[in-house]
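Below, in C-alpha cells: the form predicted on its own, a single chain.
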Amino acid sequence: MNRRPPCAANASPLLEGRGIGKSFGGLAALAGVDVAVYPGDVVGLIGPNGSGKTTLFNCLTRLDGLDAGRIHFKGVDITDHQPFQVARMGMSRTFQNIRVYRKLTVIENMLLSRQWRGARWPGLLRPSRPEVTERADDLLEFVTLVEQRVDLAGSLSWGQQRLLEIGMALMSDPDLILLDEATSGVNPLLVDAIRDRIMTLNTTHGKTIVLIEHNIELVADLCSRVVVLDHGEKLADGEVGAVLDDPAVSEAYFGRRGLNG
C-alpha cells in the first residue's frame, strides 16, 4: 500500500487524547497516555494482551469514563460526552466482541445501526426512508455482503460478521473510525477482504483510521503510524518500520507473545 506520509507537525489532531488514566479495582488499565491521530492517518495500536489497547478505545469513543485526562475531537473537548454524542460528530468503532443483531437479517443490522443524520431511537422503529436504505445497500456491497443482504446475521461466518460490522460503522457516514481486532479469528481470504477494505476506506473515500491489531505485516501494510502499549504506558510511538525496529518494542512486544502470537 502507497501509505500517506504522516502530518506535518504544524496540523491539529483530529483526535487527541492527553494523560488519560482509568483504573479498574485499584488496577491501572491506564496510566497518563498521550495520543493523537491527525486527518488522513492510518494509526496502528499494538501491544501485548491486557495493555490497555482496547481500554484506550473506550475511553476514546466515552464508552468508559475517565480517571484523568482529557480528550478532543474535532478541536472539542469531549471528554465529558456520551458515546451518542461523540458518534454524531462523526467518530464510529467496532468491537473486539463483534456485535451484532444475530437474529436479525444483514440489512436490518445496517438500518438499525444507523445514526446517519442524527436518528433517534423512535425513528429505527419505523421504516426507513429510500435514501437510509440506499446508502446501507451501497455499503453492503462494498463489505461484499450485498447476495447475503436477507440472511440472518447470526448464519454469517465470523469473517462476513466482522464485515457487516464495519459495514454498521460506517452508515454514520464518519470521519474517524475505531476498528478493535478487525481480523481476529477471521481466515486469510477474508483478512485480504478487510484489508482491501481499509485501504480505500482511507485513500479513496478520505477516511482516518485507527486499529487494534496483533497482525504485525496487516499494521506495516496499512499503517502511517504506530502506538505502542505495554502495561497501561505508551512504550513508543511514530512511523510504523522505525517503531517496529525498536528493540525496546522487540522486548515487550515480540518477545511475550511472538509475531502471530
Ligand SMILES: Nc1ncnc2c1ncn2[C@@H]1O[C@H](COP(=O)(O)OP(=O)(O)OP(=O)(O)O)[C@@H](O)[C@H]1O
Contents of the next structure:
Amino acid sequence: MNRRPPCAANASPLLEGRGIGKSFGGLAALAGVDVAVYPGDVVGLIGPNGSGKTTLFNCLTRLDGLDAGRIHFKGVDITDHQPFQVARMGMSRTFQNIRVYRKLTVIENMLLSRQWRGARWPGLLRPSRPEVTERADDLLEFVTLVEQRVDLAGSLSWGQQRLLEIGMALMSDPDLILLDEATSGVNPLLVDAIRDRIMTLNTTHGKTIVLIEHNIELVADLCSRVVVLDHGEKLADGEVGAVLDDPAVSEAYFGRRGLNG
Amino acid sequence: MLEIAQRQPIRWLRRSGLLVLLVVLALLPLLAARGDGDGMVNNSTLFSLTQMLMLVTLASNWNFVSGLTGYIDFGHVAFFGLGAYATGILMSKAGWPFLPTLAVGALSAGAAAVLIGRATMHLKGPYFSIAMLGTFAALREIARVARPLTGGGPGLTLPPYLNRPLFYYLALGQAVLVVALYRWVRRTEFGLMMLGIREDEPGAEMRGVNTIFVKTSAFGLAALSSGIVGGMWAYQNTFIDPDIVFLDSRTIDMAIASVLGGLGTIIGPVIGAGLLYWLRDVVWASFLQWHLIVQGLLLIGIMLVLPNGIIGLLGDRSGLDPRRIWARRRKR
Ligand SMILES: Nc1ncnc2c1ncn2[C@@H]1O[C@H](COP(=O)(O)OP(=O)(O)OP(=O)(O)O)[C@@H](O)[C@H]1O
Ligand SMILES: [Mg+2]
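Next up, the form predicted together with the named molecule in place of the form predicted on its own?
Following is the full complex, with the preceding chain placed first.
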C-alpha cells in the first residue's frame, strides 16, 4: 500500500485530548482517555461494541460535554467551544447512525455543509454562491452521487447515504475528518469505493483521518496507527502491525479467539 | 428537460393567476365605496377581508418559525399582543400618531422574541411549545396587572378611526410583503439553514451552522411582523383588553391555517387562512348553534384526507420544490 509515512513523533499534534472522561449515569463510557492525532495520519480507532469509540468522537466534536479532560485542536483549547465553532475550525465527521437531511435533496445536503466560517448576516441572505455549488458538484462526482443530485437524501440506499455523508464532511475543506463506521451496512462494491476515497483523501489531498472501523482488514489496509479502546479505557496505541498482533488486544476484541481465527 | 418544458405553462398560469388575484384584491375597496354599503362588496365584507389578510400574515409568520425550523410555537399571539399594547398605550396615553407606534410595537415584539428565544429555544419539541404557552399566559397576566400602563382588565380605548379601506390596504400590503419576503428567504442560504435545523439540529450544528443564531433571528423576524399586525388590529378595533388581545385561539388559527394549507411551504398558510375564513363563514351561516363542532369535525376530516395540506393535494410544493430550486446544473 502506498500509504503516507506516519509523521515524526516530535511534530505537534493536530488534535490532542488529555484525560477525557465521560459518564452516562453510573456508567463510565470514557475513563480518562488520552489521544493525539498528528497531521497526515490515518488513525484507526477500534474496540468492542460499547467501548466508547462513538462517545470519544462526540466529545472531540463537542457534541457531548466532557466530565473531565481538555481538548486541543490546532493548538487551540476547544474544550469550551460550541460544536459549530469546532466544525468551522476544520474538523468534520460522519455518523455511525447516518445523519443526512433526509427530506432535503442531495445537493442541498451538500450546500448546507459548506464552510460557514466568516459567513455572516446579511451575507447569508442570498442563494449559495456559484463557487460553493461548483465545489458541491465536484465532490458529488468524487463520491459517485452525480446521478442522485436532485433526489431526496432519504431515498438513497444506506451505502449511498454513507457516501453522501463523506461528501458532506468534505464540503467544508476540513483538515481533520472523523469517520464513524463508514463502511458498516454497506454492500461490498461500495466498501471498495469508500476505501478508495479514504485512501485518496489522505494520499492526494493530505487530509488527516481518524476512522472507527470494525473491519480489521480495512484498518490494517488504511491506517498508519491504531488506538484500541475497551470499556472506556485505552488498551493500546501504536503502529498498526504491533497493535493488531498484541494478544491483549485480540483478547479484548474477540474474546478467546485470536485475530486469525 | 422535457419535464421542465412541460412545467412552463403551469408556472405561467400560476403567475398570471396570482397577478389577477392581486389586482382584484387591490380594486375591491373601490367597489365597496360605490356600493353604498349594500352592494356585493360592502364595508363589512371589507372588514372581514381585512381580518383574513391579517391572519394570512400571522399564519405566514407562525409557519416561518414552526414550519421551517420545526419549533412549534403555541404562544405566538404574545408578539401580536406586544404590538397591540405598544400601539394602544402610545396612542391613548402618550398621544402618538399611529404609524410610529407600529415601529415601536414591531421592534419590541422582535426584541422580545430574540430574548425569549435565547432562553427557550434550547428546549426540544413539546417543551418549547409549552414554554411559549407559558410566556404568552404570563404576558396576558402582566397586561392585567400593570394597570397604570395597560389599563388592566378594563382595557384601553384608542382614538376611533373608522377608515376601513385604509386598514384593508395596510393589511393587504403587509401580507404581500411578508409572503414575498419569506419566499425569498426560503431560497437563500439562511433558509436552507432553517430547513437543516428542522431536519436535524445537532447534525446542522456539527456541520458548522450556528443554530441558536439562525433560530432566534428567524423567530425575531416573525415576531416583528406579528407585532405590526397587533398594532394595526388594536387601532382598527379601537379597544384592547388582555383577553381579546392575548387570545389563545388566535395562535390556534395561525397553526390551523398553516397546517391546512401546507406546513413548511410558503403559499400554504395563505391558502389555509383563506380557506379557514371561508369555511367559518359557510359553517357559521348554516349551523348557527353547532358551528364550532361542525368546524372542528370538518378540520379533522380535511387533515385525515390531506395530511400534507392543500399544497400536498396539488402535488407540488408551491414552486418551492427543492428539486426545481437547485436543479440548475453547472455548465460544463
Ligand atoms: N447518550 C447516551 N446515554 C446513555 N448511555 C450512553 C449514551 N451514549 C453511549 N452510551 C453508553 O456508553 C457506552 C459507550 O458507547 P459508544 O456508543 O461510545 O460505544 P461504541 O464503542 O461506539 O460502540 P459500537 O461499536 O457499538 O458503536 C455504551 O455502554 C453505551 O451504552
Ligand atoms: Mg459507535
